[in-house]
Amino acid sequence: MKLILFYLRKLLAVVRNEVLVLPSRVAVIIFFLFILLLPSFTDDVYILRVFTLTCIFAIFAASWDLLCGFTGQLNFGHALFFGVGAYSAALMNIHWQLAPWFSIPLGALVAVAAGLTVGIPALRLKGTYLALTTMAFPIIVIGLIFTFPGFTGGELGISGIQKLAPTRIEEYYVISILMLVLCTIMWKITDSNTGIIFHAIREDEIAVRASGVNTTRYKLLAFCLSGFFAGLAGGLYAHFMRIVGPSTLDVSLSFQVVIWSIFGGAATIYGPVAAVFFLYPTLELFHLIQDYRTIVFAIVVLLVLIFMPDGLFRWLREKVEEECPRCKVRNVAWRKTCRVCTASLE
């Protein structure tokens, strides 16, 4: 009993000096606790699908942050990696019996070698030349879908692949489960020694190979790393939807995801879903308007772009913290002195 009192006590410590110091933590203290709690609040099917998608498209936008957004390398087809991991893991349930457990992360896989396809001959070329490049990659693939009906289904797609779970709740869990711990995993990896090369790359990358670092091998690292997470996202979807087709391979899942990132805050992680969470439920909010919905969206997007360039979710956490100029720990905004240094912030 005092063993638990005791880290009960250190886990309290914890949470009122490292969490509820910034704003930005008790928000996503808030955003864990709602994902986990929603279906104690409601149980409508309509409410859980669209949060459960929500969950499997905030996987694939935090995947294309950690390429692109920490590397600076512009991927406009990066929809192939989401139809390939979605493709695959259909494919293998399917023709193979494989269980989700097996054929999601095996289609995932499937994913990182399409991003090493990808990727060797693509980061030959930079800016608009490799933003074309990729975007002809899901293309081709939808090309080779077309080809091969009698094994992909050709225009009709996949359908009767096996459920995730037997009850939408239960799907909702593993899938809004997998999210939290698969979008840590990226921040983890962004805030490692890996993500600070990236993070250098972007800025500049003849610097970062004139100290010595392969900057081609992080790249590709880049581009697996992406595939992977976005491939499970696929995965996911294909064993949701129970169907796949070459909507998962479409050009405007790829700009879709394009905005997303940009609108939460590219670079960041947090961004990219919490824009998702902002954007899709929204969007799917708008069917009540259905003559409306499309400018709708896209006049909130504009403004949006227009006046908060950097992303909405970023400039909000600039607005209420500001960073030490001299430990870069982060402060409330309204703090005189620092937490940690106590030097001015004024």
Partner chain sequence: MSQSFLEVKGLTKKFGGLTAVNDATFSMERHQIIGLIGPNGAGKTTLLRLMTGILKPDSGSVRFMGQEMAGKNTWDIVNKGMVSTFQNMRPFRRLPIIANVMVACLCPRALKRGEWVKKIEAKAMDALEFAGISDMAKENASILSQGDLKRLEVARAIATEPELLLLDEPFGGLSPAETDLMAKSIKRLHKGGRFGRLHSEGPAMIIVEHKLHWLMMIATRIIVLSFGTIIADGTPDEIIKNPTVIEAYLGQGGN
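Output block for the form predicted in complex with its partner chain, input the form predicted alone:
We keep it simple here and write out only the one chain, dropping partners and molecules.
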């Protein structure tokens, strides 16, 4: 009993000293709790469905950020990885009767292969040229799908895919927990030594080479990682929707992910994820005013981009937190002295 109390007190101390000191950390904790507790507030099938899709697109947006926000390899055809992951998982499930636990990861591996395919032109092309080239890839795959309708379902897509889990709540839990895990992994990657090299490649690729780092390898790695996570999102989508069509490769999906990421703040991982959780459910839940929602959406996004070019959530974070000029630790904006080195924050 005493031992439990001891650990409980220790946990409380950690929460007080490490979490409650920074609004961004509190926000992350609240976000995790919200995700995990949502089904206990509501068992409305529609709301659960919206939030399940939100989780899938959050993984997708974070994977774009990993590649484009961090490594600077502009990909305007990111739906390629999503669609390839979704179609591969669906085909393996339908034709080979593979269970979701196999079809989704295997589909993601096919998306990695797609990542390599796009990565190779990216070794030579930069900026706008790369962006235009990447746009072509999903269109090519759509062309292939229409060419072999017997195998791929053509325009109608593939239906009758196996359910991910028996109930909506279970499906929600599988996907939402995966989302939390995958996004944490992506954030960890960007925070690692590899992440530093990704960042540096975006800043100045020649200088990275001149520092002895094989940029070809790291760029391909970024494409593969991004393809893998986006492919997982696609596979989850296939088994959740139980139907996959050419819309998973659509240009609008590719643009959507760019808008989400820039809206939330590129090169942060948390920004795109938060943006999806803000924009996607709002847009869905406003389906009553169907006629206006796209235009309202466009105006909101434009306003954010004009007034907060670094993204909404990074802007918010800058407002409530500031860096100590001496030790670079982040502090709540209303503190007068740094919480670690007690330097003045005026």
